[in-house]
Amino acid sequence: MFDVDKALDLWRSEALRRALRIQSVVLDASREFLRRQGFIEILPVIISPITDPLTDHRVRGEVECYGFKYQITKSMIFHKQIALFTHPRIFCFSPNVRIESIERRNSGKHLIEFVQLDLEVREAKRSEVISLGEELFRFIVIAVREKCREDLEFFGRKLDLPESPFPQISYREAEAKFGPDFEEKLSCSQKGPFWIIDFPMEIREFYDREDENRPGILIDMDLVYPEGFGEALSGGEREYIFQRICYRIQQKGIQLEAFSPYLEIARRGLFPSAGFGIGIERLTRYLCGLRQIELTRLFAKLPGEFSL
């Protein structure tokens, strides 16, 4: 049952009001920065025959229209690659729906509906989009510090501007030093954002590009916030050769037919590219120093809860 009183308390809260004001500056600053870098903004895709498998391709939010089955967007990864036929540098504020397990209800960082700033760059390497991500993050922090001083004071938040380049650590190195839950331990121990790079192929998706000189290692990365706020951004270089994509899909135990529209396009040739997606609610949460992610958007939907 929908808890009206709880919802009204949240909507009337000063924390939510101020977080949304900071979030509005984040959206404006992101657009300003990316347009200066030659990006164009495209409109989001809400339903499609294909969407991100996200390791468990069996979890599908589906709708039927005119006898055709569509999936609700989990991410625009494939559409970003295809959009590069139109323009070499694109971005989008993409609504995503991901049905998280109920156990994640109290994680403070999981919503089943959220928005990602998704971008992709034709012919780019991972190093280029890492630099782009750092510049974008710094630009946003500067804008929030300048335009939201009173809001940051309300949250008792002092935002440091991290120096670029941010530190990097490989997945295997982090795992060896800190164990399997290394991300949380690293996040809690760091004073500034850092990159985890070179994930093992078996734990990521088929579209992340394998390093031809290091079999089993992907040319990808995650940006992680400090102070225990966890993952900020995920991305990397993309597989773009038709035969490689087919091979990687089959490695995951997925039937090729599940991605037939995408494969027909890939057969005709995709561009090499790299990009990333950064969650707007998680970014807002970090900037405000909030532990409850439901304070970062109106009509927030936590795993397992019935929401408006």
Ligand code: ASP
Second form
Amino acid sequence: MFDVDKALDLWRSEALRRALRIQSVVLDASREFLRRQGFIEILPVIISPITDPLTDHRVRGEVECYGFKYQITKSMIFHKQIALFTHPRIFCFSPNVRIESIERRNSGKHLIEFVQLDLEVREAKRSEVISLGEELFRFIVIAVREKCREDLEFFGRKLDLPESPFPQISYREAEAKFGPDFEEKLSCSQKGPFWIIDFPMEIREFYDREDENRPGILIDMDLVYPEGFGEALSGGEREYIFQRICYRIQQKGIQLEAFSPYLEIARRGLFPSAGFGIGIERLTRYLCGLRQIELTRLFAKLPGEFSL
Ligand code: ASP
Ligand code: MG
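Moving from the form predicted on its own to the form predicted together with this ligand:
First the chain shown before, then all remaining chains and molecules of the complex.
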């Protein structure tokens, strides 16, 4: 059950205090950077009839209100696309709940409740949001180096500022070089963050856009931290044409009805767009050079553990 003494030790610890200070600079810097780039911050959606299926279309985290069924947000991907009717460049600090398997308890990377900085840009191509992601990351590193020198020293962390453009490797290339579980190996072998691009359709969600010229390959990407810290963000261009979305949902073996409100909107025409979501706790973990994700937020919830 819940261990109050252990929790108090953590809440009073210098490591948590310093990590949260760095995180607060990350939040400020992200907002400042994105506002300068013409973005509008939108408020998060916590429950909705639709959420990210995340290769697992079993319904999890359901709540019933007034006889209607809502799901707890796994990601705001569909709301981001829809938000583009209102404003062409949007971002949100979006709380997500993903019930990860217990085997991920000690990964150092998985929390079942986390926050991602989620953004979407109307009419954008992947290359545009890749550049944006690099500039955002560099802006954050500069701010943290400038404002959190003592905190970084406490963690013994020397933060390098990576040059843009970051290296890119395609999923197939990475797999051929490093075998099927390449992310960890690649991450350990790199000195700076890098992109994995062109994921195969089978292993991603239906909303990342398939390349018309290369069937089965998606116009998407992950940013991966070096030194074994692993995945930072996922994103890509989106499917926005109604028939394409229906085809992709069905290919995943999902019933169209599960997404009916979204499909009704898509039938009337979504904008082409691209975007990504970057996990705030993982970013904090990388910046502090921490192996444990529990130190990157208050009330951290590890898979399989009871927590406040
Ligand atoms: N929906 C993705 C995720 O949560 C992020 C994105 O594609 O924008 O991993
Ligand atoms: Mg991802």
